[in-house]
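One chain is shown next in structure tokens, namely the form predicted alone.
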Amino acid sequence: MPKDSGIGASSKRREDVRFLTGNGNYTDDININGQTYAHFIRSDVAHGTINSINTAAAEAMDGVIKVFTAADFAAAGGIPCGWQITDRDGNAMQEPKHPILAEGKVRHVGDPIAVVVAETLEAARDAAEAVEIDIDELPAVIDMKAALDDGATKVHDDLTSNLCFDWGFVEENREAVDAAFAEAAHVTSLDLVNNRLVANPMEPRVAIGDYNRSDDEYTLYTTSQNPHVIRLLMGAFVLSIPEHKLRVVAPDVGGGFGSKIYHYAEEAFCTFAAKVLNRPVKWTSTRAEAFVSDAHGRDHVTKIELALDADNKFTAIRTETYANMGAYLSTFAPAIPTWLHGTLMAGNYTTPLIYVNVKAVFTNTVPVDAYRGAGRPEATFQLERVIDKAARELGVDPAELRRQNFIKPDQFPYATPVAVEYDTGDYDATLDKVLELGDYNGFAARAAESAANGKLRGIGLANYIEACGIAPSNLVGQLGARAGLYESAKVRVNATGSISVFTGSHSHGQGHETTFAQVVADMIGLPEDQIDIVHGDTSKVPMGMGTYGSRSLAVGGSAMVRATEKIINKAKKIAAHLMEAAEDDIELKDGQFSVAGTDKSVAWGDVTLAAYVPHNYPLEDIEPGLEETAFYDPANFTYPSGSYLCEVEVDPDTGTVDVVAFTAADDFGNVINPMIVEGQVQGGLAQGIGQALRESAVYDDNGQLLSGSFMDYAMPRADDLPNLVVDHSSCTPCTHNPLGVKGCGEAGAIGSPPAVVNAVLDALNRAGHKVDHIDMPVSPARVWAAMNS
């Protein structure tokens, strides 16, 4: 029987009342006495020198307060970048200042150049076309291999070159990959992109800061998914603000997906002017402004080669990456094509030689950085569209080529040759699960009736694995990070029992006030009503890392349940000396504390009640209150895996791609909320088809963006969506975190795109077209351009 309550139950989204009501409190939502309106004003041209900003005319204008430049900034520091990564002949990344606003020369479209501060939003946005701005239009270099040629536009002059870093993993592995290869039976080699995102959570960015002069203390509220981060990066490295004097607040937020990770220019701007002005200072994108100012995703050109042996065993994998770093990093951009691609090039598979190299470039284009899945579904697709190319050229079922190669649960724990270490996982059971659920066998059947119907069906296989709870620190020190990556909690017992939670965790749309108290609820056997989850603000919750990378149970609900388990500690003692009994003899259930092997017990607020009112208490053994904290540093990564089958549908005619039945089996360890992963895993899904079948931010040779807005840039519809059927039955809990979980919240961006791919390719040659690869997003254009090429 489903549980009703407490881990393991489908317990009702209880945040979702005040959502679906209208009833949110979102940064946008908060206006504060005396505020002012900012507008930016963002660079036309992708690249050039600026000669002059005129602002006279504007800010003579009615209701104009300030017209800022770069010269306002002048003391400022630049936006940080929060890792460094080290190439392979052992030298730094070349990391350029990122300003506040343009200094010198402008970098991208969107590059904020002025920003008009004034009484209202109408009269900032009218005098932004009274300030005159002489720009001297450069070159722009967009193509990434055309970036590093001799000669090429340098987006940055004071670099020796367009390349961010030249990175080599194992390094030591590189000559014996090479003779894998060059002893190898068959070799199966691919050239593929993984097309350029936009985020477009459904809520754009805002910030709005604060200054009291009365006790010199700043406010900044913020759409982001770690006000923490934001604190430290803007104070210490940009506005030189102390920490105690620093508040962040990130309250509702709509929707991340990775692009409100990062520490953005319009923070730090908002935050300085409010004490220039003495006035909250309120900026709000629009929707074409987040085009061009919120960090994009993906954008991977890459050759990668699959050697295998005689028995079609893979031997060894070989990789060559460029990835677009834009006109400048982001907060996180260098770890995403290495630390978090490269060491996921073993996938679900055996193969004992890896080598991938990455060349980091910088192009006057907006900055890229993690996007729902950040590097792992860059890995995946690569290896799971070379591992479905070999298959069909050695003729041999995709599934079973697959499960040859396949890790096996008795080589747990498994030490991988690009330098992670996997604690548990059964590939085979969620392979099994994804072929049975999706009739793989029936498939034939389905075909001849799609042929009947003039239309070609296929079905494509993938498999992923990814590496999520970045952890634990001293690693991510070692490989470049610049932060910790704990998490924190803080359990405050009130006095009548009630429950109040502080995580550094921060939820955008995840579940985290259900699925949070959801944990604390059944390790004590409370009802969930009675626990109150509070985040996402620097002043009320301990120091904490926020949410990204599938981290907030298994690290933020980790640290949860440390904290309760010392609440739990104390509560033994309080409820031993009421009772007159050993400590060691002290059990909870339900909320009941009771003493083994009698009828004795007493009641959670009971006990609760004394921890406040110590009238018959210890004081000598135990101090009063009910309130504890702890951080937690996980001791690996976690490794969730899983399958996924894909049908579509091609109309030869025109080429267009019906995904027609989709069905994922994945692995996330331990669940918690089963409702709640099935909507995660869906939510992916539909990104993952997303990026498969439409959507791709494009370029001209002019840096100038031609997909920047919705006209043009194809998100995905109901209507591109077939039934998804999602199981996590085949899950093997995680070893090293205390639930047990591995996290959930990317899988489905990660494992559907080579799984769609997969099933086109699937589709054009059942029907005779021999097509090797079609580049992402599989327009109807190019599916037909490959059937008639």
Partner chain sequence: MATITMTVNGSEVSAEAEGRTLLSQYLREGLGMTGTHVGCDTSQCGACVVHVNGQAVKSCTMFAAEAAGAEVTTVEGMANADGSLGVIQQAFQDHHGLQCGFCTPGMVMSAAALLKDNPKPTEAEIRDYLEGNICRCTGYQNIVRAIMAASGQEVPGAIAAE
The other form holds:
Amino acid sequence: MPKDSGIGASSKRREDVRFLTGNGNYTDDININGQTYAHFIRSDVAHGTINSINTAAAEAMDGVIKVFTAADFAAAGGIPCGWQITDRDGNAMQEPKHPILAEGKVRHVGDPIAVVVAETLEAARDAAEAVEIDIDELPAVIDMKAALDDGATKVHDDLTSNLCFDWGFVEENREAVDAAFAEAAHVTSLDLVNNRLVANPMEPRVAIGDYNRSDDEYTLYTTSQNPHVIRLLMGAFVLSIPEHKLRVVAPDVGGGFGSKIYHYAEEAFCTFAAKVLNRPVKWTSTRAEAFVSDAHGRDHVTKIELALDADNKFTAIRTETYANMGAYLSTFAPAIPTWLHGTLMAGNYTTPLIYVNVKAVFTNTVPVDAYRGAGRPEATFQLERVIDKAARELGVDPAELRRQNFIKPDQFPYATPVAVEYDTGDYDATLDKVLELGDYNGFAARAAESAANGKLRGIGLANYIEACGIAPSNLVGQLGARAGLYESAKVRVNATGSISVFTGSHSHGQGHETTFAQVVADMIGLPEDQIDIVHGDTSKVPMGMGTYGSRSLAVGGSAMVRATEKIINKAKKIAAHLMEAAEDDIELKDGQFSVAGTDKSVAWGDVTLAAYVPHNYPLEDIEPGLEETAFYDPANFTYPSGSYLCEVEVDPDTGTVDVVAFTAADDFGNVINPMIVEGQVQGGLAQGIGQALRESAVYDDNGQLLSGSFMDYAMPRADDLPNLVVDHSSCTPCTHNPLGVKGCGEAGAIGSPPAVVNAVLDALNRAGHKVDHIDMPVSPARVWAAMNS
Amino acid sequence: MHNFDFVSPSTVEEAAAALQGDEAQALGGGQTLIPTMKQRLAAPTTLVSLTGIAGMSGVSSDGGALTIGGATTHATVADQAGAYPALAALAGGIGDPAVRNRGTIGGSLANNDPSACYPSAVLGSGATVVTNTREIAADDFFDGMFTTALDEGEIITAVRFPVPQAASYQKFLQPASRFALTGVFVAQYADGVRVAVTGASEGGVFRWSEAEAALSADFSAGALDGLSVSADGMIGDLHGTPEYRAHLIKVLTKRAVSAAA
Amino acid sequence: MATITMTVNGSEVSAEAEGRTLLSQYLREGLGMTGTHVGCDTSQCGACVVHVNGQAVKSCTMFAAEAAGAEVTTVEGMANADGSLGVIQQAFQDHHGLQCGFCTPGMVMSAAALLKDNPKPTEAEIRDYLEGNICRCTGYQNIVRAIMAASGQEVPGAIAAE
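Output block for the form predicted in complex with its partner chain, input the form predicted alone:
The complete assembly is shown below, putting the previous chain first.
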């Protein structure tokens, strides 16, 4: 029987009302009196030396206030990187300066060179054409392997090479892994590319800087997933503004998918220029700008090898990956191909020995950082592709080969050879569920039907394990994180009993305003509408780390639970006083405090009123008021897992791939709002299917982005996708957070690409085409070429 | 974009006069021109809207020919060109519903995007492009990518399509833009078959004459079995190689014949 | 600059505009009606869809001057007279047809245009009609369900909100 409110209920999203009526408050909807408009002049070459910038003609134009160049930022710091990787030799990664505006050199198409600030946006754009910039173009470094050749052009002259770091994990396992390969009964090897993607949230980035002379305070309105992180990075490292003088507001944000985690130059620019000009400065990205200034995702080139013994048990995995960093290090860039990728290479399996090598490379391309899944899709894709290839080589059922190597339910907690300990999971359960829901055993009949229609049908399976809620802080600090990864919550109970929750998590589509309220409502027994969720404003919310990595409920929700527990404990003391009973005898149910074994009770509102009107109150024991804050630092990651099954039809004449069925069986632990969880999975699947079949950020040899608009970057549309069957009935609750939740935001994007590609290859091989692999996106042209090679 | 004067004439004559100015440009539905102006790749100083001119919109049928006003939207053609079903279907597949409510046949033809749908219908039907000064046969109208026989300031007032015995347009979508990666229009007339190909060639829309000859003799998909298209001169980009496009031309032509027959 | 007058959501409005002022700019900047969103520059994403004289158009690909004198409807005009959510809006909430909400105004306006012409569309017809509206969050499934529900049809396999 589904619940109608609280934890487990599919409560309607309260935020929808404002979004559906045009009353959302997105950053571009904000206009401040006296506002000016910034237009960024960006490099149209991938690599070059700036000889001169002449702004005089532009500055003389009507409506132009000032043209800024790097010279204006001589006192500012560079955009910092938030994670340091130590290489195989124990050395720190190479970390180039990332200036707000290009200093002497441009390093990717889109690198900002100058900014025109004017009374109107059109005046700024008109004047931009009058800024004379003389650049000597240099050879562009685009291909990662070529970038590491001796004598290759360097992206950064002050670094020793284009190698950011060469990372080995676990370095101590290297020889043992090699030995295992030497002894293997069978080795399957696969070269593959994890295609470069653009997150493309539908809302382009926006920044508005504002400065108040009277109190020397700055406000930045920005499209961010983590306003406190922006405040810390920009305030402490770039502009030297103390945090108490800097407010960062991220209001309604139209999607992020990782690309709005990072601190960007435009944010620092608008904040800085607002003080220089003593006027608000607004910048709104166009979509064309977004393609060359938002951090991209993925872009790995990998060789993976899987060793098996004579019984088809996995004995070792060895990988070598080239990971593109782009031209500068974005905020979390070095962590993605390392700790968020290497630690997941065990997948759902008992492989005892694993060695991962990652070479991170600078190129003349847009910086690359986390995009939905962030490292985990790259790990999952390699693993689930090489297992599928092994099954074909060995002539065994791919589902059974996986099952045979699963970590079994009685093996948890399970320590992998790549430094993480899975707390719970039941991989057989999700595999059984997906095979049942997707009617794996009935495939032959469907394939025959497709064949009768002239189509090749294939079925593909993939399992995934995810690590969410990256933590704990003391561990990630050892791994190179330059930040903590806790979350905060402040619960303020008002005198009349309504509640405001201030969370450091940030909702940009996830529905926190609804789900977080469900949790608190459930704990106290109040109607959900008595609880308001406040987020996205550093002047209201305690220091928080924001939303990414499927961490909000597992970490931010846990902080909120802890704060609410403190509230309840204090309220019980007040209730005990009011009812003249022992505190231990007080029970809270449905918003009523009662004394166990008696008919005495007092309502929630009476207790909260007493807290603020403490006439009859245990002032000797506790303070008045009812407001509590908690910071929650998790003991471990959470480990959602699942099994995905994809069926495709391939048109043998054109190579077109149609996803005709997709089934997802996930284990997210406990679920607060099933409707929202289902929506998160559907959205993730769409992005994963998009990566597999359509999306790709492609550079030419000169570093021009060929897929620089929606005219060439293929976003999935409604008619590209099938009905997605989503199930989350498998449930092994997380053991170390109070809600038993694991996180669901990235799963779909992690598990689906290999399922799709495996299905396409299954279709081709069943039809007699001996094709081992097709790189993503598996476009019609690539499928046709593979069939005809 | 650069600023301009917007004028909205009510007659073709007024529009033609307005277009005589320096850097004046005609505006149909603007579905291509406006994005181009946003990129500052086009910067007219005067924009002359053609959509308010009486008599330039609408579909009429007359003695085996279908005449479509130059400012007729794709949506109107999809809705009202029932006398030429393949043409109506083509119009109903351009862009998306909101684009079809604005984009016009005249605008599409004057732009002659190498991946646009309409040029293949016009060439494949042997249609006549009617302008404010003359009539231009389809075979003389298209002159390579983004180039036509139109003079500066010349306005497409209508397009006259002879209605074929059978026809079909087969479009293979470029996955991002939804333009034709390759599109083939096949039309069978009493005096022969015409096959026009869009999206594939670096020279823009073209007729596949070998296929026309084969299909004129035998209007069946099988008649194409021995033919192939050379990849020379075909477009190669991130969505498909020249070889792939050449291959698609044959596949789509066969499908068009099967659908039409 | 010229003053352009049109009827938006039933009220006659006027604002200054240049020749190059797009309808989307006129609504957002000229009238302060920020419900209509702009998500791209190439007329692909559809976040800006409004109705002009009853037809769905992309307001970022139409000049304000072209809409002079027209009847324009935006997402702000889709609620019931008493301010409650209209049928389509309510169906989007009931079926979780939105997440970040940015594409939503265009989706609602496209859905309204579809249902006007085709009151009982099939799932395939809905997906086809939404070709010009990109959503990055939902995978479209719940948008399709919402439009099915708004048209009074049964919604297969949905978890509807309570």
